[in-house]
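One chain comes next, on its own, written out as structure tokens in the form predicted alone.
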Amino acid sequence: MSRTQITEDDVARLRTSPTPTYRAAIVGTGFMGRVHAQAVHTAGGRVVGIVGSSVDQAKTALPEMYSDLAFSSLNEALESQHVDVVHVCTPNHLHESVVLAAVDAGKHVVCEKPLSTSAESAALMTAAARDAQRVATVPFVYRFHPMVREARERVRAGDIGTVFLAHGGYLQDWLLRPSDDNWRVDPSLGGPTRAFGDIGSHWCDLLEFVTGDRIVQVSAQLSTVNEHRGDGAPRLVSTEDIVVVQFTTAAGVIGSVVISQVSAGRKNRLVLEISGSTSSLAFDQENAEFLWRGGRASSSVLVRDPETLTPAAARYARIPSGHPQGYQDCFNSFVSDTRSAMGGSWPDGLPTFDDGLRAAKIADAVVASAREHTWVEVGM
């Protein structure tokens, strides 16, 4: 691959340009790597090359990842002067080492959630990115549904009054059967919490994002439904399939959330409902074109329509009403906003490593609560 020299003036221009170059190296060739590649392509960036578990694995993934270069190693990707940003889509236990190497090489970073397998590790990564003055973001992409932004604006404006209750869940069924298996099940690869770390983190981020309030205390129960997984010689499983959490927030809101990866028929059902003194709001990710608003006298369903949404929500309504937006659209908006941040224009609500660290602190508190059978404070 050819090399070019970038001057100090070029670096300064890239940092301040409203439309910076977005030349990405993607580390990881699985489903998430492909989603990231599509988002980079749609946001007007370029996937310079990819890093796989092997060069052959990377070459196999090239046609689906908008790239024609398989880096021979992570070091080659980090040494490339053609790479502005590194997308980390590896198993969780590798996040810390890849992120720290990327930041040390002067790259901006996008790292999949959970940011790391412990709050201590996530704090180290967050500090490293901040000290290096690199843009470092985490794809809590459900924030980018227009109707989530609409809910946030209505709560901010006091439209539902004083919030006093929040509840919901995130239900999937992809690990329902004992034969269902994945690297996330192994705590040495995925971390000590699986269902909560993987999808519960999304729900808690959405709650705090919409309400502007923080969870300060949790009481959690964990359950492993399938204690053995795998075909042939099933192995013992220690990570949870189900989590039920009660919580309180800094503002005194109480609530609960049910997280499950073994709920038959539920493919990706994230539901958040918030009750206030004058009305309630409910968002269902599987019906993301709508936001339910409940009142004592009457209730209504708000539709994703760029002409009627608040400006903050309409910004993410990329296509006319009646043409459904979805998961990939959220990712595309997330990468587009990351690109803007790299140019010095920081969009409201862009999830950063600080948000990834926040999720890690909540996850640690949930695990501790379940282990100790007591309420646990969440570190701020």
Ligand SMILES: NC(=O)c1ccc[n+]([C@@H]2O[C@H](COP(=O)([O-])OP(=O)(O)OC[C@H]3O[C@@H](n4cnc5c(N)ncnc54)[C@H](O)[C@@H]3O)[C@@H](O)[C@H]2O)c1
Contents of the next structure:
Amino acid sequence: MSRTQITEDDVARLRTSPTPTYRAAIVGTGFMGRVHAQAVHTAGGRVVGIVGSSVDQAKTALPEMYSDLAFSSLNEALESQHVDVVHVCTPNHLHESVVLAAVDAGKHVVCEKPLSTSAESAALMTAAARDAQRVATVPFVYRFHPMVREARERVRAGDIGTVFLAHGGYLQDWLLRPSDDNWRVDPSLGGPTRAFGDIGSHWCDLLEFVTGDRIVQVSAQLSTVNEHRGDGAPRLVSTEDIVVVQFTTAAGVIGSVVISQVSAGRKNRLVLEISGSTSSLAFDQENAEFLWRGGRASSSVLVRDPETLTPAAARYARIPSGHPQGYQDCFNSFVSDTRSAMGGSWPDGLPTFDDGLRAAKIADAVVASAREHTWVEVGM
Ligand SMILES: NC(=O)c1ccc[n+]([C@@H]2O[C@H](COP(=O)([O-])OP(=O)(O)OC[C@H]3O[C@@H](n4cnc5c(N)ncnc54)[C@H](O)[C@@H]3O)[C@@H](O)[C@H]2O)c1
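Which structure goes with the form predicted together with the ligand, now that we have seen the form predicted alone?
Let's see the whole complex now, leading with the same chain.
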């Protein structure tokens, strides 16, 4: 049965149970809200309650949210002394106001990407979390694939030599048809960049995470394939379906990335390939159990086997090799690491608001470059 109030029984249960260290309120009950709820549960936390776009809407989501409490408002969740951390899983335009209110209420925060709809707003949120000394993380979850960690360790150890080229893409097809629609299409809800903000941000984060290098300059083209969207009375679309970016990094690596939400047959094809002076590495999110290692004389495919991975990668192998891990496992690991950070032990590679701000700066540069038809420096 669903409820909208914390009862005396709840308080008594919380008092008598061993002190829970990860008591979450989840704001937003769509795709991400549900994934976060499962991750909180798996990480040994507790979803104290949820906030939806309305109380009735939240109540209908309860069965999939590992919770039986629908808060009547965001304020009620923030005023609750039984909430340690707020997960922000709403459309992008709401991230700033929810995060600022949560931090002001003394809560730790997990905020979905893109952190906000502009670099200016993301900077404000990052500063607020830092000033309040709250743990503030962003689910750039592809970092939590063991084979991504393996790639990072190998690049760090010089296993592929000097890196000089990086390329790849993130291709989807869920917005291929003019009738396909979503709040992300509307810039007042999703932000001025749609495809790049939504999935290009993941790719750039992964590149910088694996190489430890930074994109310093971009030259971008945007294309809106479906200029009108929606059933019935289609409306004019101003956000892009495709982004092609050429970039240079601080270390002098050059590269390119293709981002698309209209590539038929591609679902979540995030591919990152890095070429170095002795070998190449390629990671494909849809085949995340493997990492391709290319060599001039011979090439091989590394398998997600905890017995052969470097310790930094084996740490994220949650089940034996041959039983595929996936997207939800990444979220589970991410929340588990966020929980460790809240306990004072900061795991290597945990994506924070600083990383969300970084992605927002790259997104701003991409939009400016496409608008001005020129190379644009990425703010540091
Ligand atoms: N990290 C990732 O891999 C990943 C993947 C998908 C989406 N996301 C991000 O997660 C966020 C949510 O995306 P989604 O795919 O879950 O969208 P969604 O449309 O499935 O869910 C959004 C939810 O927010 C709710 N909502 C709207 N207004 C609200 C309000 N005022 N208060 C509370 N709830 C409100 C809606 O009712 C809906 O349940 C976005 O920022 C998106 O970019 C991240």
